[in-house]
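As a starting point, one isolated chain is supplied in structure tokens, in the form predicted on its own.
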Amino acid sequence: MKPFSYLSAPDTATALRTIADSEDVKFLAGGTNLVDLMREGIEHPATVIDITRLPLTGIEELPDGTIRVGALVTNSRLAADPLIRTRYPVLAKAILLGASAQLRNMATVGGNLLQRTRCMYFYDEASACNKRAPGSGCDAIGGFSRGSAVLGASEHCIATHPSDMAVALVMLDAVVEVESVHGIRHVPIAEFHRVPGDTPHIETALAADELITAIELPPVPAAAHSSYRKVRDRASYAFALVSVAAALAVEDGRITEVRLALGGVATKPWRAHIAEELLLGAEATDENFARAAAAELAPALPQSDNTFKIDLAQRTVVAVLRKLNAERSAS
């Protein structure tokens, strides 16, 4: 690991000040990602500033019934809140199936929106990755794919984002409050994370000297009839080969509101906006369900070892919005 300053910052004043008068600087929270990262000498900041003592723990609803939710909860207390397991159950499940206590016992909010891929080729250095080393190549296209996007990849990067509940966040339509020395700005999670283009190592909008602050999480009545499922390889805490959040409506057997997200197929949370207009209105019936997530993945574009997903995907859609519309019926 590279040599670095270490710096505890005592509020964000001081911790925005330091990253925008300074080059090659990191925050750490919970670590749990960044410390890996500069283990294996990905990340090597020449300066590191720890915002744990920041005042970004908290969990609060606003009057227009915004949750509020600092950069700095852990994934434990925001899977345990009880206006989270209550409003949006999806974003519990999710964060519960992502990782294990210990992990969730660390990880933050914020670190879990910036963690980075798991692509075995970007943790390779004698591996050429376009993530790590701009210009050198993708040696996962052509190489072992199994893990690799289907939706959003680019002939420069087909790694996978990671995050659990990153999937969850956009299926809420969920806002990143950032903060810098020049303001606060709210940017729509969907707009957060980027698709690779031709510029696989910018990963999200989050400028060098920005911090995130908070994540808010609008009102959305359907989010309390909600689910989340992850498909992988083994029962223990693994990354998604394909996940699935949904929350549907329905009245007199048609849908009057579903929002769906992928996961593990893309090469950021995937929002199914083709599925849900397809689904809008129509009948709830597992035929429509099939329809729609086909219709979704039909963009897909597969390597040699990933096609398996593309037909995953499409069962594990109908699987959880048939999953939702019995809960529903029986209620």
Given for the second form:
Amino acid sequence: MKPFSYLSAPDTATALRTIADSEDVKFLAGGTNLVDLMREGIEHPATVIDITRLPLTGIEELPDGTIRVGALVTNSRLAADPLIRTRYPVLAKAILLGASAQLRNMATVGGNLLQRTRCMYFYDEASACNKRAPGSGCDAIGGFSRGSAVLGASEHCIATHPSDMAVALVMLDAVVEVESVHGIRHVPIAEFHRVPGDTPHIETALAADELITAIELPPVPAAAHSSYRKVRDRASYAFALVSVAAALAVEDGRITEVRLALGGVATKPWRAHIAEELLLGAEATDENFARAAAAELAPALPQSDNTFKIDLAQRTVVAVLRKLNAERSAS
Amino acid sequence: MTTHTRTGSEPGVDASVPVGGAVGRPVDRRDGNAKVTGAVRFSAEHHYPNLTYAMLVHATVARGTITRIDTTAAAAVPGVVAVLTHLNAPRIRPVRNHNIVRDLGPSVSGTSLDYLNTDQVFWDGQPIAVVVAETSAAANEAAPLVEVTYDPLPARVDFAAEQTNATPAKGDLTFAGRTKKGDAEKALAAAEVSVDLRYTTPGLQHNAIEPHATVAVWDGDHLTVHDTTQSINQTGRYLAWRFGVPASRVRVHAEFVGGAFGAKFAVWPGTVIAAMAAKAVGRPVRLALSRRAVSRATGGRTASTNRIALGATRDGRLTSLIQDSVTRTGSAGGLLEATTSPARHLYGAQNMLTRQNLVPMDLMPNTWLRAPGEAIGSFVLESAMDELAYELSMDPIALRLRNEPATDPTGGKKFSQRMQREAFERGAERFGWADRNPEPRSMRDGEWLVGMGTATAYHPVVRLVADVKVRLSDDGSALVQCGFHEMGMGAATVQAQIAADALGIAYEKVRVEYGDSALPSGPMAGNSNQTATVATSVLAACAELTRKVSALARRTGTTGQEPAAALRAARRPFIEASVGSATRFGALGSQSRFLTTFLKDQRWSKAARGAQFCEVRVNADTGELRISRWLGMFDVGRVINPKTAASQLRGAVVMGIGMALSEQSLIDPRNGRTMSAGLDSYYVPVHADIPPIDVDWLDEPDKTMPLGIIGLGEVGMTGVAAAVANAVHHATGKRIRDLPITLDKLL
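Take the protein just shown as the form predicted on its own and give its structure as the form predicted together with the partner chain.
Next comes the full complex, this chain leading.
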């Protein structure tokens, strides 16, 4: 690890001023990803600003029913919050299927959004990686690509976004609140993460001098009946091969509302708009679920190791929607 | 014969072990409390004044010559003491000139490579430099700054592509590369029913919880090393030879080793380079390998491809058994993994042909990994037996029992003990095998397809030689000394139990010293030999001591009293008895004892055996595979400590489950780089993957072994992957012949 300066910010204004005035700075919250990356020599900031003292730890309901979650709320606390569990079970479940209890106790909401890919070529300094060393190439293409993306990839990068939480947030149309010395911005989560294109090292819409201060969850009544399914190579403690966040409302056999997002298959948390459009108003049948899933995955471009993800994603979507539908019918 | 239920955790036993009743009791591990409270010190945790910290630099090409190595930037990092490369590292004796007869040479070093004494690169990951610094942080910072230029050579790194370059392996004294009985190909062609199949297994990595680490300290020409080794004596003799000092001046400590599984038998680069660096900087050096370094520089299991063919009569008698196996070595060392071992010894086929083929590759030398040979071989053979059973419409257990041999199928030796039938029968009853509908894909629980599978477990017995000293003191306590290894299996606990009963004193009065090459020399801990090997000498030394005490008791008129009474009456503070000694004469004696034992053991076919049973669930939508139940029923002779034995067997089943479900070395076929260089990319099973594991044993002592002991450290891993694959077939109708059984293969 390269030596670095460590500062602890007493308040948000100081944190923002410091990052505005300096080069090569990283904010440190839970440290569950950044510290690993620094140890591996992937990240090597000159300065680390500890933000864990900032007052960004609240979970509150706004007058319009929006839930505002402070950026420093830990993953564990968010998953355990009664409001979240009843209104957005998909979010609680997604968080609890990620990492381990120890990591979730440290990891924060803001940090989770900024975690970086676990592509093994990104982690290996002897390998070419356009994310780690722009212009060096991509050894994942033609290499071990089981964990890689089939959607949203480019010839420069096929790395998946690893977050489970973000998949649920994309499904919920969450809004990311970011702040800098210039003021506050609200970024829809769908625009927060970027597909790699020819700049895979630029992963989010966050500017270099900005800090995530909160996420806002709008009211989504259908989300009260939602689920998250994570399929992976171990029963626990592994990143998703495929994950599905879904909410479903059905009346008289027809789908009146559907929200669907995918993880593990794409370079960013993937909202399945194509599938949603096909499903809305359609009959809630396995055939329609399968047709919609196939349409969503139609643009997929697999590598030799991850072709199966196209099939697996469709199967998982169908299984999740079928189960949501069955539960709704039963209740 | 008795049966005990050993599911879950056993109640601990307090200190009130009755005199004479220690053997067979589930005594708590002696080091358990110290380990869970963090009181024990592992190799990297030994501190010395003036200690420096080292970090390895690894090659990033698979084959080539180092043309330039620039250490300027690394050396400029504050706190760096030295950067050693092949240009400036101390020259030590090359491995190749090492006396193979005396010290097994490259097999001890794991490689023929002279670390830091050559500009040649033989695998991606080979250590090519070491940074020594005042702090581990400085060493860690500086190591990536060493700049290396290579003249790369074409490299053979793709195992699948190298198959045609495999050549027949010669084998060695204990293992022939080829066995032949009758004409197996002809019998196969003529068989009423047959299968002819291809199975593959990937490379595997040990991933012991404690990464390899060495602290090396020179004092003149005396070298002390604290090393994560399962072979302190070989390590000491090897280092002495390489550094040109008498063996008596090298002392190796390994009191606690955090798991090894074969990865710590050979002397890997960290050990040699730590001693080299300590010599160069004139200060103690600590070299603790990172997990990535362990993955790239300390061996691993070979991948394998296998043709297996079985021919049988309509009523299930094997007429032909063929296994052709291809495994690899490295271009700078590696071992012939005896993957055909189960095929040679399990079934009484009329005609047999087994062949081992080797392909040298420009990859890290492969090495022993728990149940080398049998772990792979049992997957291949026991999966094929299940396939044949289905071809025959026969119960897989019935097929196996129909082919139980009267004598060893290879060589015809008598079995010292063979309770394979009992293991299957008892296991089947306990597991509820009869409840299984043999039709594939016939059992279901909601979205989960349910299947049951079984397989034979098998691991041969090896016994080596140990020197032991036992001392009885006038306070009634005893001390057992032997340089054996405690890698977490309860070795010291078990030997204390044996010594207590042999001396007729209380268990808690026995102290055991181990893990130090200054002690009477013990065996390496591998091949499941250690318990029986050490017990042989402990029993002999205790018998000798008891004779001495009895004589003393007669002289002092204390016969019938506790043993120490004789010492007190004779005013002797202690009395000792030894088996073997460190003298030249003693060493000769040890060799002759080894040969005698070896020849005696060779009269028999001896093995640990068992029957593995499992129930799996496969998700009909996603192919996810979960193991829901496990039973291992073993024939492992007498069990000295049911608690540690059950733990060993369970741990081995867990490792087998990892092999079945998820473990595989990812070596990039484009460049030979190990990409699964950490627990983030090499998937060992997690708790959620492991069901309750029921293990039990038949408790029948092997009459040819001391106290009837058969080593059981490895047998639990054998047959596991086959049992899982067979259960998967039962659940889904799909045969998965390539490990690991990942969900994409089940879609």
